[in-house]
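Below sits a lone chain in structure tokens, taken as the form predicted on its own.
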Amino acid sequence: MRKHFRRFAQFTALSSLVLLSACGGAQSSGEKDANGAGKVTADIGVISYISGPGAAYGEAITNGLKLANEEINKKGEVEINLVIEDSAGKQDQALTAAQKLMNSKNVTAIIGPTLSTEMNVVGPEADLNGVPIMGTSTTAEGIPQIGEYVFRNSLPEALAIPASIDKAIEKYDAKKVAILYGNDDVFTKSGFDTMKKAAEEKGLEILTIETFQKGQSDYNAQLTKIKSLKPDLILASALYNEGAVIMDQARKMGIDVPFVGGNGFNSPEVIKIAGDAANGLIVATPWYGDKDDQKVQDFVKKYEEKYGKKPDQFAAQAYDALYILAEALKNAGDADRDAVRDALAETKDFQGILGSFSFDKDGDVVMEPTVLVIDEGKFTVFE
């Protein structure tokens, strides 16, 4: 029996009702496809950062999900209905949305929420209730380890940041670094922890560690100190709003050394906000939209035609996530939450637009990152 069964088993009269709620989910509708096989139908909950300062993340994620959903339903093997809730990037709102979705017996699984900060409160609740949940942008350390029902297909900082730093060291013969990070967010704090650990392991001298907070607009004090110390690289863990402003102010102060960014920088919004100041930013990602791969180019074309802009990594990860979940529904044979969780855990060598993807024993990512740099206003492969 699953962990949540054991937890609820201690209750008496109410336990059977809770079990029904926890284990329920839309069952196979009984419809037949063209080959006479049963078509699995399910509601999939989505918790996304749709309103607020980080809404570009949520927009990209929901766009990717909606495009994948149209394609999946058109194929006819699985019928998915997306039930989308806005978290506004807030823990309490994300938790309220999650509870609403989990209390619906028709919701088989949840995609999201967007931020690791949100997943830290939503993940345990989903695990407790036996609801499979998959983060498409939650890259902080320890997310899948929250519980056996918690997965992610987003490349964790623990894989991405060291790959970026390695490339930067190789290219610039870097020896000294300054680190700058947001200290009031789980995601950016986790990115800093990874940066510091990677820098120490690679023998880099850390000249200074500077902090800031979400919504901050003036970074003069931090950047003045960094400039005086003359680092070879600046390692920065920030969401795109703060990150873009930091780079813009740094360049205006005459700081021209390369930035190595965490996952929050992997957005076209950085280029949109910072302009030429974004040039030289190095990041690692599973997504590269100019990759010479037919599956990738087909996705980019369809996304541009539908939304009028190029997809970023958040759109791509969400797109692949729904396909991974659709495959799990198909393999499970119905929309039972436990069966779908088990099918997700068995995902190996899934061939998506991000490349070959598998879950490890913890529900974490197994794949190779690509290191990119912003050059002349666009992301390109960092050679």
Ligand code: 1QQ
Given for the second form:
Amino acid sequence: MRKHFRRFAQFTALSSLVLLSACGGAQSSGEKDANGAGKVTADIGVISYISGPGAAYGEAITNGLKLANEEINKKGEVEINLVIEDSAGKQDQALTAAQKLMNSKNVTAIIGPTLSTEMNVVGPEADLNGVPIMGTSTTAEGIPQIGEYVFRNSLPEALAIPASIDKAIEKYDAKKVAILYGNDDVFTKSGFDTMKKAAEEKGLEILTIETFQKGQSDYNAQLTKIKSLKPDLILASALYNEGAVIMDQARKMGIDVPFVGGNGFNSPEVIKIAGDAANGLIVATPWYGDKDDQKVQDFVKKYEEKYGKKPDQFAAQAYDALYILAEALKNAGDADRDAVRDALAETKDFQGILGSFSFDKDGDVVMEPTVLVIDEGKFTVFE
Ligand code: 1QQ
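Any chance you could show the form predicted together with this ligand after that form predicted on its own?
Starting with the chain above, the whole complex follows.
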């Protein structure tokens, strides 16, 4: 079967595998009615970045999941109970949460974790234990390739970044770029690789490549160098906290060129933190809340009523993800982990709020992004 050849590369702790095997492997079951047609009932584990500096990602994700959960349960074909765990954006905490969920007999599948950095340790573990896992925000290269139980419905950076760069070149006739990226995170590093590759393929001159680390507060050295080189664009691979601070400091230094960011930058938090300094940020997204589409508008309305704010990309992806999983549970006809994995892999032309969704042969996403720019403090379509 696909991906089995990758298993030799999975180097995570065997001890937890042994522990899980000793528990006999967990399965939950569907409740059939007298006609055998009844609804499938399942616990779905969620690992999310709910506390710490990136907590707005986890808040949006869990909000989207809870809204979808209410709607799905109301329809009555599938009954999902969400079991939510906080990873705080940390690998070890994400792994502990995953082990707890996988050890629970009733957990059929896991949604999350939020960061690719976390999925890189949790994904191999879930795969070894035969627990289907689906990231809703993990966008680095290679996530679904971790194993056949590992999926995502998030727009990979490999699709998002080239789309943004193309638009920026077209609009600004850009020829020279500076690149800035976080070198201590799987997602920001992968985003950098994609940016560099895309810039080279599109014939852009890369003036400099600068790095930073999570939690850094002073970018003076990097930005002073970038300013002196006069790029037409700055390509920045960052999570929202660092990204917003970088833009704020750049604008204060008089750097007024557009920024191209990846998925991590596509958060209202960037505008909240950086204010006017966020104007000129270009991102590609699978989600656009002002889309003239009934399904999208219904979701936005319900979300705003429930949570008092507009949904972002992370909420929308999580919302669709639970529907995709609910559909797989229904098609599997049972809350069995293997059956649900197989049903998930078969997902094709699912019509969600992100548009039509299918997995490719690796369990990766086939999707067309929309390119947005922050203009006057608001994400708008970049024409
Ligand atoms: C990743 C991401 C982040 C932006 C998720 C919040 O895309 O870690 O893959």
